[in-house]
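First, one chain by itself in structure tokens, the form predicted alone.
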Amino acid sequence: MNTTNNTILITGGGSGIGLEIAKALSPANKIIIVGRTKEKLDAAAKGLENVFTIQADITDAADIDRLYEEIKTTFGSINILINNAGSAFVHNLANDEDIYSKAFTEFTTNYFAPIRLTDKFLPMLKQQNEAAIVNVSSIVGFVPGSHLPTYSDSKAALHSHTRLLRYELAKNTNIKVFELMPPLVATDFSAEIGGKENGIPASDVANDLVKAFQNDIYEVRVGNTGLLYDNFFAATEGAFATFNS
């Protein structure tokens, strides 16, 4: 995958992993970062070359339609879609209440929004000489964490969907489908579960994605995700117990 002269849309691009990806891929590409808060997006883009902002709520169908039309009018097209925005709640299935509402919110952002965005932009991506979709899942997508149960569920669903999307698009399109699988990352998003103290830098995640683009590595197992992935499928029960101990 070429890492220059692309037009790239990054959801959740105002902070954390999304912003670090924007930094890593600019100024050699046009980067469009999307988020709900204009002030946050503007602050993130300040001082970065070729980084543009569009305020949009990716869980809202009308906002996605508006986002698509604005990109089409202003930029003509994109050739890389990075579904990075996420939502998570720390809770316990046995002791906490209102599990459904938490799960609904997480699935809306983490699973249904990437599918809706892919549906919307897929015809555009098919028209490009080279194109890619990146879905940002998580280490808990295949080894679920008891402190993030329904978030784990949503990322497992995204992992499954991404594998099937890659399989189908490989048949008769030039669209490459990547899955970025971070472990615990030092961002505000993960602060409640100790990310600030124990997580890896978000820049490491972004740099691994760039390397994956350059080498066409479609499952990007960042940091200790690769080790845990291998151990989990070698001995699922043991890996699950270790991860949740």
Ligand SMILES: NC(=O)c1ccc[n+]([C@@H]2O[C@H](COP(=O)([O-])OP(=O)(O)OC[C@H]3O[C@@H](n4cnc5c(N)ncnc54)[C@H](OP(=O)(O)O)[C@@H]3O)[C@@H](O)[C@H]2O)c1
Contents of the next structure:
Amino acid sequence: MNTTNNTILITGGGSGIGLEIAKALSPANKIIIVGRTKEKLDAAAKGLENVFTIQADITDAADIDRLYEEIKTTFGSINILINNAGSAFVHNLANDEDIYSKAFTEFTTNYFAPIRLTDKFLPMLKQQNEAAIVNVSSIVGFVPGSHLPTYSDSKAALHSHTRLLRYELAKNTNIKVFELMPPLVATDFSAEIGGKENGIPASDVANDLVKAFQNDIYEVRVGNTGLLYDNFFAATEGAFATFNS
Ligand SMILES: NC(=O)c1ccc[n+]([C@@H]2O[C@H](COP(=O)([O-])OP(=O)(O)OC[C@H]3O[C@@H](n4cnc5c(N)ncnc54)[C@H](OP(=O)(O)O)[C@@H]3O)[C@@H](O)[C@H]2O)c1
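Having seen the form predicted alone, I'd like the form predicted in complex with the ligand now, please.
The complete assembly is shown below, putting the previous chain first.
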């Protein structure tokens, strides 16, 4: 995958991993960062060349329609869609209440929104000489974490969907489908579970995505994700127990 002269849409690009991806790929590419908070987007884009902002909530169908139209009018098209925005609740299946509403919110942001964005942009991506979709899942997408149970479910669903999307689009399109699987990363997102102290820098995740683009590596198992992945397939119960201890 070429890493220059693309037009890239990054959901959740106003902070954390999304912002580091924007930094790593600008100014050699045109980057559009999307989020719900205008001030956050403006602060993120300040000082970055070739980074543009559009305020939108990816769980809102009307916002996605407006986002698509604004991109068509202002930029013509995109050729890379990065589904990065996410939502998570730290909770416990045995002791907490209203698991349903947490799961619903997480699936709406982490699973249904990437599918809706893909639906919307797929015809545009098909028209490009080279295009990509990147879905940001997680280490817990294949080894579920007990403190993030329904978030793990949503990322497992996204992992499964991403594999099938890659398989189908490889048949007769130019669209490459990447899955970025970070371990614990030091962002606001993971502060409640010790990410600020124990997580890897978000810039490491961004750099691994750039390398994966350069080498066409489609499942990007960042840092400890690679180790856990290998352990999991060598001994699934052992890996599950170790991860959750
Ligand atoms: N941090 C970790 O340890 C870790 C580990 C594995 C995977 N991940 C995944 O990495 C991705 C990025 O997470 P991060 O750690 O970089 O978190 P972050 O710094 O909190 O960034 C998430 C961004 O998504 C935006 N966002 C959230 N909901 C949105 C919505 N409905 N519409 C539009 N934008 C929305 C947020 O901005 P607004 O609130 O302004 O909308 C925020 O800028 C997520 O998919 C997460 O699941 C994170």
